[in-house]
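The data below hold one chain only, encoded as structure tokens and taken in the form predicted alone.
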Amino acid sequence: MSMVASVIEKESTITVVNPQDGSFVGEVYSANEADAQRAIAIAVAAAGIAKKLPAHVRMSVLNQVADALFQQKELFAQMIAREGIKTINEARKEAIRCVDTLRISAEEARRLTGETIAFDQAPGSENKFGYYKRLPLGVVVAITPFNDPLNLVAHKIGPAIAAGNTVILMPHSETPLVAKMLIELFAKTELPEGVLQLVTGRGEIIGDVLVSDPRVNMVSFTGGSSVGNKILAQTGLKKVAMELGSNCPAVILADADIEHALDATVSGAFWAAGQNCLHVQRIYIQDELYAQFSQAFVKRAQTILMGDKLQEDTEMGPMINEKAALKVEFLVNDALSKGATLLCGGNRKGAFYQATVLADVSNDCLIAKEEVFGPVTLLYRFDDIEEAIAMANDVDYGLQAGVFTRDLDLAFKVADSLECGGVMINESSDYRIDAMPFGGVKGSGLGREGVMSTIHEMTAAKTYCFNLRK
């Protein structure tokens, strides 16, 4: 199997460090523009082979990798934790989810079917018969983020292979090592050379080449909105799927199960130190519950144990780097300077930022409108449900939301009114399974992920019509 990033050269490497202490974790080759061009040429040459690869072979490859990953799940979890932001327990959950994502991809490879078409519904077409089937697009470029460096890789390369595409993976330059480990598992299967390639490097050097080349048929990107908009300006006429983050709300109604709502929202607020597109950033609490809920939420936030990611009892690790922590610090200080109340947290030490809760945050604060991508949650109170819906929708994001209530009628009303790609009833926005459609509206992106949905994004319907002479 061809892997552009298979050789480490000292004069052109990326050094990967542990964000909590700057210690050395590993190195990968830093590809240049010529490497990116070569990867595209290899993918184009292999596209015909990938398209003809039988479903049983694609399924076998994906299941072999899933089985191998399951056997090595602790090794992969250790790497996720060392090079990235997750505690060891968070990393273990990601490794298991990745196994599931690959197995679902294998199953969906057998379901890549079309339908017959009733051509005789149109007058004059009584003798026509036909069908459509879904065919691979060709060359897919997959660009993945640092916050889920294993499972989000699987969410792109698993469906791409299942659908019969070739795929060029460019993982985030801060967390490329676990992605490389996964690609090495594929290299041990019967997947033909060139169908899957890994290109590690700086986005500003190779990203433009990969996304703008007309030989690339699709770009699948997960990351920030500024980079996403730059990609959109470069792609030209090709398919694009993007997940660009959010500013997710939770709505707590007066009849909610308060203990359950606290469990769900605290976890959703501080999982992976808030560096998660599904992070619970805003919580709207009905007046009757506000005092009780806010006090309990703050108390729980204050007890979150932050520290060494590899310690079993650590609940929250660092930001991906000190620059990211400084950004969170700036957003919090901006809110405080405009009248916000600090209920807990608000302190930074290097790349670590405390679990932080703010109240009285006005709409002119950046943190009210933007994605914080850190361990900060804002509490608001409301009286009328229409007020809560209006506030929840008043951002240029719409990925997922949570609603907590025992009232079925209210649940439907709020869920239907929220402008987002998914509403979790009696769960926080941070809930997701790998088989469900996943994506947002407004500034949260384009298209849908989730294995089956991704496969549909990475294929195109082709129609066949037969004029039957009788």
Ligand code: NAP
The other form holds:
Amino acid sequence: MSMVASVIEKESTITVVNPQDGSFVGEVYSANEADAQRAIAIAVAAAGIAKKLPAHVRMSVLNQVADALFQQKELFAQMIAREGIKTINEARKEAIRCVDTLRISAEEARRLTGETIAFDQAPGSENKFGYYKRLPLGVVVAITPFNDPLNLVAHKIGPAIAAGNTVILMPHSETPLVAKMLIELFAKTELPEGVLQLVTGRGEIIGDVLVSDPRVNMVSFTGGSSVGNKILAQTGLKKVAMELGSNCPAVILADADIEHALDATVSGAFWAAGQNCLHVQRIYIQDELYAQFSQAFVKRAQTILMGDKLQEDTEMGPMINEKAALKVEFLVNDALSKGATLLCGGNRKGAFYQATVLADVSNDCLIAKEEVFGPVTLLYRFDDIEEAIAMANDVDYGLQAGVFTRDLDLAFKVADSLECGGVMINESSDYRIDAMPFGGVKGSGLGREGVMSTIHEMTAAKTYCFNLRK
Ligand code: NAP
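Starting from the form predicted alone shown above, please give the structure in the form predicted together with the ligand.
Zooming out: every chain and molecule, the one shown earlier first.
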């Protein structure tokens, strides 16, 4: 197994700091363009080996890593919490989910089959027999964000290996250390040299090389819309998966179980300090429930304990850096200057931004349409359900949505009408299991993740047809 980061002489490094206080966490090599090109050459050379790896070897590698990760889950959680934005409790959940993602990947490797084709449905093809099977694409470049720095890495390398591809991983340069720990677990297995490589480096320096090279067969990207669009302009003719941002809505109907809706939406709003593509950014509440729901939502937001991520009782950590917190502050201030009402929060200290709730946000505010990617939620009131659906859809994003009601007919109606990749009934947008198809419509992306879906995206059907002479 080759890890580009460790085989190249140190010329420059990326220093990783704890976003809450700037303290040193570690450093990684900062790859340059030549390193990226070398990684591609290694991946291309190993593609034939990866393609021929039997399913039982691919499964065994993935299960070994899942087992090792499970054994060391606390170490991994500590690293997620130190270099990233999650509290230790949030980080523990991510480590466990990553074990699951790898185990599901191993399981799916055994199901990577095709099916026979009924050629005789076409007149003149009565003597034809055939089938298709799914073959790996070859070289996959995987680019991941900072907010789930372990599990979103597993969502790409698990399926890529399960499908028989080679994969080059470029993790976010502010959270590369936990990704490196995961790659080191793979290095202890029998996975052949070059099948999995880690390239740590700045996206703006090596990104173009990795995504534009014609020897790369697929770019699987999770991150923000602006980088996503930049990549799309560079890739040329190759497969692309884009898991981008959103500003997810929740629709609370008058008959909803209010306590349950509060539990789900408060958690979805402030998990990972809102740095979550499934973040509950906009809540539409039916008139009859508005006063009760909004008061209770604000009360809960006010009690969220923000602070040191490694303290067991901390409920919310910082933004990834002060620049990100300043951006949230700018979006909130823009709304306030245009007449929005601040129901709670609105304060920043360094990289920390308070849990914030706004009402009366007009459509000309940036935050009404953009992704805030921070702990800010907007409350809206509606009377007629059609009005709520129209408002929820009136954005350029569409990842997931939540609907809260006891009325099955209404649930179906709203769920069918919301423009997004997944609707959670009596759950917030922030519900996901790692085996379900996952992805967005509109500006939220292209393609689907969720292990089986990703394997599908990372393979291509090849058809075999036999002309039998009877
Ligand atoms: P980001 O700034 O777009 O960065 C994502 C990755 O892209 C990083 O590894 C970054 O590397 C790399 N990159 C930067 N410039 C590049 C270039 N020119 N070519 C290739 N790669 C480049 O996103 P982020 O701030 O980490 O993540 C937040 C966003 O991700 C939010 O919008 C969130 O909603 C979205 N997200 C979506 C999902 C989903 O499944 N739909 C899940 C999680 C997050 P550097 O670190 O070196 O800049």
